[in-house]
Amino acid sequence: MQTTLKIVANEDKLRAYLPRELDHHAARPIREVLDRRLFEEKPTVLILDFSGVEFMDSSAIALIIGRASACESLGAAVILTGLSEHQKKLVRLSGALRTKNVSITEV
C-alpha cells in the first residue's frame, strides 16, 4: 500500500500515486511537489492515481481543483484514476468535473 507520494514521469505525462491518507496534513506537501514538477516538466497530462487512497477529505478535492487550475495554465489535462465508487461520487458532487480539463477514467 502506497503510504507516500510517488511520481512517475513518462514522455509527456506525470502520474502521481497518491498516499493512503489524503487529508489536510498530507495535501500541502503533495501540492508543493506536484506544482514544482508540473512547472519544471510541463506535461500535457497529469494523472492523479487514487488507487491507494483509503481516506480523503475536502483537501483532496482542493488538491484536484488546484492542480486543474495549474494544468490549465500549462494547457494540460488532469485525469483522475483508481477512484472508488464513493470517491467518484464525492468528486462529482464537489463540482470538480465541471473544470474543463478534468476527467475520470481507468488508465
The other form holds:
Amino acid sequence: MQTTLKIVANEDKLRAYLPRELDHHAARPIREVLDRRLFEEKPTVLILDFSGVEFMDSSAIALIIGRASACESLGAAVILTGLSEHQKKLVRLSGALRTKNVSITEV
Amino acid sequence: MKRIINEMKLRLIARGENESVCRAIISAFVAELNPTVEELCDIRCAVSEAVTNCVVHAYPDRGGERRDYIYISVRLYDTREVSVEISDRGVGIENVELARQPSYTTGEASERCGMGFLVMESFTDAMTVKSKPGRGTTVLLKKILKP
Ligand SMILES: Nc1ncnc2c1ncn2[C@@H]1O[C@H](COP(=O)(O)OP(=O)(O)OP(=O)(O)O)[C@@H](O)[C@H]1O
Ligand SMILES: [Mg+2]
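So that was the form predicted on its own. Now I'd like the form predicted together with its partner chain, please.
Complete assembly follows, chain above in first position.
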C-alpha cells in the first residue's frame, strides 16, 4: 500500500497516486509537489487516483478544489478516480464537483 | 435511561501528527459496538475534522508548543450512541453561526475549504459547537449506530 505520493506522467496526462492517509498533515507536501509538476509539465489532464487512499477528510477536498483552479488556468481537466463510496459521499457533499473542470470516473 | 458502557479521556498536543493518532484510538475504542464500515468512516471523518480544527485554528502563531492541547472525551452508551467531545483552550470563535456556514473559512485559501463543520454535521446525528473568544472551543458529536 502506497504511503507516499507517486506521480506518473504519460504523454499529456499526469496521474497522481495519492497516499493512504489524506488529512491536513499529509495534504500540505502533496499540494506543493503537485503544483510544481503541474506548472512544469502543463498536462491537459490531471488524474487524481484515490484507489490507495484509506482515509481522507475535508483537507482532501481543499486539495481537489485547489488543484482544479490551478488546472483551470492551464486549461486542464481534473479527473478523480478510485474513490470509495464514502469518499464519493464526501466529495459530493463538498460541492467539489460543481467546479467546472472536475469529474469522477470509475476506472 | 441510557447507561454508559465505556468512557475514555485523552489529552494530546495540538499537532498535525496527532490527527491520525486520534482516529486510530477512537476507531479501536468504538470497535466493541461493531459499527458498520460506513459508520466507522463517518466517525473517523467527523472526528478528524474537529481535531484538525484544533490543530489549524485554535492556537495560531504558537506552532504546536507544549501547552497547546486537544482534549477528547469519548463515551459509548448501551443505546449504541457514541459521543465524542473535542475541545481546545485556544482563541475561540467569535461568531459560531457564521463559522458553521459551508465555505466559510479564515484559513489559507489554498489549504482549507470551509467544509469541516458541514462534514461533522452531515456525518453524525448531532453536532453542537460552543465557543468563547479567548477561552476555547468545544465540539460535541453524537452518532447513533444502527442496531
Ligand atoms: N477549534 C477552533 N478554534 C478556533 N477557530 C475555529 C475552530 N474550529 C473552527 N474554527 C473557525 O471556524 C471556521 C470554519 O471551520 P471549518 O472546519 O468548517 O472550515 P476550515 O477549517 O476553515 O476548512 P476545512 O475544514 O474545510 O479545511 C474556521 O476557518 C475557523 O475560523
Ligand atoms: Mg476545518
